[in-house]
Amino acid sequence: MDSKNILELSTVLYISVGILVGFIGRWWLLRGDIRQYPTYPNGYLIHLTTGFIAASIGSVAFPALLANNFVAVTFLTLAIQQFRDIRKMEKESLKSLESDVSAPRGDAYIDGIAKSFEARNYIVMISSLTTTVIIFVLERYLDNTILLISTGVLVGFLVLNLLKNYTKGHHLRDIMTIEDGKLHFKEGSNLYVNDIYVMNVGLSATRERILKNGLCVIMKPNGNSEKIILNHDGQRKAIMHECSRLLGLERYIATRRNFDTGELALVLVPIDKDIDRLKKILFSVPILETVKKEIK
């Protein structure tokens, strides 16, 4: 910066590169589906806007410190508080939708989703900060502006990719196998999947509908730690929510555990009766962070 505190053109360019890297990164991390939250276009706009703000804060921080402007540190602190507030708003928004869905997500699943939104803003801010730090540090040794910016962008996206992979969670496909089950009734009204009791169904018309349109599978954990995951109430709510959300729910959905083997039976009467799709959905259900903490 010059004596009049007007930013030099090169400084503006380097900061803009950092913002661009962070904004593109937030776009890359964005996940959306017309059947889930965040919906588009409002959800996209909200998260891209907060991502742009996070990228701007990360890009400006290092040049501000070089200019002995320590207010930048205060801005970082305020940004963290704002991102935490965003997490709270995400939780409140998702909880307000619980009464409108056939199978609620549950508090554990909502908490995991809200944390992911908050973490993505930190990823954006760190990648933007890294980009500008690399550019300003290498500026002392390199005269080639294109090479300087290219190196900063490369390192910024590398950090972005590393953080993305680090925060990437696991899915149920990592801990279990799935086998087909058989729906049948015993003693007139007791519904079973193979030898696992599920529920009592009193009406004969409902029993006929379950046998005609129902789907069922047996989820088998790979070990004792995996049994804990499948037995977690929040994890089972997440399973039922994802199945009912993607297949639609005509009638019942329930899970029951075999206490001897740890196997989990799932029964539902979906609108889209596709057993292969049901298995793909189950394999793709994320393992909740809350459950992994309990295993440790």
The other form holds:
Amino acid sequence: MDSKNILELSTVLYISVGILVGFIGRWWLLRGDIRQYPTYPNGYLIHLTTGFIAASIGSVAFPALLANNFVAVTFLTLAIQQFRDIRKMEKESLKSLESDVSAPRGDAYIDGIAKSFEARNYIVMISSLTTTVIIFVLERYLDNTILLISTGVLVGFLVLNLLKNYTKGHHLRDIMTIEDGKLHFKEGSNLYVNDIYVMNVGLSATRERILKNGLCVIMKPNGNSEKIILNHDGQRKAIMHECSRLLGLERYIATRRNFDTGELALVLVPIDKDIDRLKKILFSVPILETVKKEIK
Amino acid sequence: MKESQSRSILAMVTLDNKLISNSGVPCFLAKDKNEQEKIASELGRTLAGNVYGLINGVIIITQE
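Structure of the form predicted in complex with its partner chain, please, following the form predicted alone?
Then the entire complex follows, led off by the chain already shown.
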């Protein structure tokens, strides 16, 4: 075989450094949070593998260009197509689970989750790309391999960190405070939290159950644009989904908005009756991307 | 949770049949408050509907 066709060892080393940076980056971006999907080994494996592939594509692109291989750029577009497929797949799999849960996630939430998965692959790809670009460009000026690689790794992680902070979402704790409410019935069967009407319950046995086991809070948005966020239907579905998923749902979950003040009342009858945990969950519900766009 | 734009009434349970006139849905007449709730609960379960109480004491069962 022509020795020209065999990669130099240093090139292989540089490329693998790029891949490694991307892969570690994906690992770092992987959220092991119970609020987040995925929580399970299979989910981890899927995302680490696609992250590895993204890192490989990112780090090979620049060296391939240097070798006069312009096909490498079309490779990138192919990769983007692949990652969009990942988003679609994620969306479909989450949508197919919707009918199985007591409080559905809602389309806006699913869209946000799928988008962030796609975005994470791009973050990995970009950081891998910058790592190898830096290494290959500096190679002409620097003789010291260790210095070269460490500079590349440093810049790679810097880009990773920047993108991570840029794509970081906010949580409900940034926009609201929570107050305790009091559950009571008026006019026989109308359930109120303080003065916010929530729902009508016809049976006295159910009314007793709600009064005995139910939890309720009132969420107070900090300002007018925050009111818009809390009023969004998708956001409210996300809130209900997270509460019912983490506390369990005996029966009934509902949110109602006070039209005058923009406050949101939440009532649920959970399996795990723990008001402090409920507040913690509510504070850490992510603000959906689609809603954020609307207020800007 | 099924989502629909509007729900229809599946049945009504009342203590006083004068409260319901010309109804197009099945109406059940109960003897007392206790029986009314029991009937409503049974109907709610068998029809897989939601049970709501009106201010005049009539209980309606609607689609979920």
